[in-house]
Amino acid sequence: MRTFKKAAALIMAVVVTVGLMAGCGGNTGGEKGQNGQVYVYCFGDYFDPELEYEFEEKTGYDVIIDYFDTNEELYPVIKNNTAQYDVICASDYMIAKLIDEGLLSEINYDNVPNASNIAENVKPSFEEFDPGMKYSLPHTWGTYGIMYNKSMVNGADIDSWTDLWDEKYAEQIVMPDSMREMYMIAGKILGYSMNTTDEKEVTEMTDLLLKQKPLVYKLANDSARELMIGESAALAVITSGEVLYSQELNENIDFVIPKEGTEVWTDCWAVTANVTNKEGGEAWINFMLDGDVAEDNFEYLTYAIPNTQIADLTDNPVLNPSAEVLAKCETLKNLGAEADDMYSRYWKEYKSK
């Protein structure tokens, strides 16, 4: 099915090529490379690859794209300027860190008219890491929740993070191999913020996670989806962007945002402070915010893309939770080096036992 999605995205890209530039800004395009090069640094496989060529055709820029796996891999590259990029994709907390350290440029909205397509429901979360969207604009967004197999839980009402502590699901639970998301889950159960820097609370959260650890089948991130599709596990903590694709391949799969609340995340495009082609970087962002491009990316990724032009495609509670649900959510914050060290110390304790 993923291969089909890529093929479908390619067909869509060809179909919309003729009319796409009407929404992509003032550049009329032309021969590849005539307007210079744009260097992009992005998470791997995070947009329809055919759009790279479409961008070049429509804008006249020559785009060079490098990929990374995690925000932590991106950070030293941008911090130390070991490779020079014009535009990057990074997560909310990393955007905040880069802003604090003066590593991003303010966006010139005159070059990004498609920012008018950004959906309203994603904007409040930006107040936590980039107030006023001065430095970044959204690519995708979502939440973490529990994906579960309805047949394997025998009709149980899965609605709480505490369900992951139920011994009847021993060795059928997949937890995220991610420090902050694990502490988010424990914190929500205990009533603590996922951004707490109180060591006493972090200690309690670690103890709670250690109590659950014997029930865990595996710690996994990307592979959690495949484990659920293949019915190797009954429950998994997973991001909402993986749900629609998984349900296409296994009709028994369902998803819930637990009643205690969860993390809402946003991955964003931003222009670096050491940019060499700022207009080109902003042209890339403007292109990605075009309605037809957003549709191609949604069909390819099945992640929520907060674009008003595709609101009908993403109008479901998995991709666009209600205001009531979002009110219980938090955004991951950059806590600083001292707090990061503290969390890492307790995470190592958890992993070692």
Contents of the next structure:
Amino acid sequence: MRTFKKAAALIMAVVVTVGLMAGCGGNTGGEKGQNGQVYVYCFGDYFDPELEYEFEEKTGYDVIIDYFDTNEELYPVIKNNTAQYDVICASDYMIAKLIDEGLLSEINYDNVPNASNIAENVKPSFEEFDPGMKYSLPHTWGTYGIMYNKSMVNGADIDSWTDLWDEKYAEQIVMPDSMREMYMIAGKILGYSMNTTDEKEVTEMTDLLLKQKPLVYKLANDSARELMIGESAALAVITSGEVLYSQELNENIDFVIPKEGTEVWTDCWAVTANVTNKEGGEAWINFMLDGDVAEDNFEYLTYAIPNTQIADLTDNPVLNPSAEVLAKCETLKNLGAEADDMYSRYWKEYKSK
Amino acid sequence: MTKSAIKRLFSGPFLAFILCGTLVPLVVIAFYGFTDRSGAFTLDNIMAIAGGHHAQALGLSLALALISTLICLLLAFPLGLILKDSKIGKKGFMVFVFILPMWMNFLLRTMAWQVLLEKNGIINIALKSLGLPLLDIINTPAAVVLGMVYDYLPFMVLPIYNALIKIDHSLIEAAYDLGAGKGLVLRKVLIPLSVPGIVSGITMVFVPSLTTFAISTMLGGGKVNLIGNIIEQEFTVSSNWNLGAGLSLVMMIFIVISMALIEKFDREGEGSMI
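Given the form predicted alone above, what does the protein look like in the form predicted in complex with its partner chain?
Below: every chain and molecule of the assembly, starting with the one above.
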């Protein structure tokens, strides 16, 4: 026993010493961390994790990343400045809200030369939430549409949101467990904007959704593609980024952007107003906009990345919709607390019936 | 340093933990619960529990929690009796087998049920190949009850088992000696003496079942709306922390009630075993 303890102590001593030396070597040798830290706050699992190390090696920054699940979780953290982040990833409507409240800083394009890689067709939707791309740059984008199983719908022509109200598909429909997207779908059928604050229209949309509820197999966000791949559902409302992955695993799967139009969303990188390392944050964004990095991310996520360097990879109508389709799309907007509460009331009514 | 000063010193970390981990968050929740978005005092968030959808969700939560607590009790008491008299190996081993699944994250175990119960899931594939009728309970309250029973059953088994093994065997023998049958021994000896364990078991299953939102989200398919789901939505999606905090405060009443019950019946502290 004694000899064992001695050996263990020796090994520990060696490990600690080597560790210390390696640590010091790292600090003086000019690698990771020499240029300070970059604090990143991002949706969970939203870029290829290998890239973190590649970025550290390339730029000499030490990256510290925290994750969140929804934009609504990010907001209080940034608003109350409970943790200091340099660069964040958030969806379009949240970017607009953060800009309005002065919580983002303008991007210095001199530090982001890769911004020239941004695809042209993503730019019009920026006009809706960040005109002129002053504060944010795109990470991924996509649209909502109907994913369907060609053999389970017997070759029927799925092209409209109203197909989700077809009793033929009772108990085979998966809808998003997400309030605003559900109202977007009902709104497109009734011809209302997804950003309406007219209570009469919201009532009508709720009634329409309630009519469909008995047909719905499940309200699901992330698990929707699994249900489609496993053929537990014939139709699912899903975002375009899930299509390539699902088709790889089940060749019967197809996807359509309904003719009434849909929601187009963009998730963006932005630098916070309370930034401590603005250059580092911009370096991170610049790195993410690099062509090779975009390719890595695209292969990892299968979500469309609006980067001209990978245009040939995303060249299909699902990932890269035509201007004609995009013209019928809307982006989600902030409606303010009062309208949020109203929607939330009607949504609870939908949920509890 | 006097003895009591040393004692106080050692209780320091505990007091700090209670302060930071319990009291401060409670005060923050109470603050949010009793104010509106602008920070003005209001009782609306508390009274909101009586509003149609909230009361309905609370009712459903109470019903499902009661059902799953009852099922757990019906499963756990006989199991406790079996474990108590078990001759298989050391007694500790059988109990160990029961708590083994608890070492795995409960979300993971619930997610496993989601895959098992799916329309084209493993259970239905097996049933289909045997020519049996398919199980169609996923995304219904029945699946949620199944998940609650599965996740919380060990919390019922352990306190009941602990109460049962403490019963002096000579009491049971005395009852038989005096002519009592098996049923009478169960009714007059075993059950009354295990009441503290049963009460801790009931509260430990009932309270988490009442407030869960993960099980109902995963196995209810977003269609079973419990009060826990509403509170969670207020925080993560609707950005109405005040309403969420107000409703949480109301839910605390149920926890206080169960703590009072434990206090009344569980003098021996079986509940503290877990």
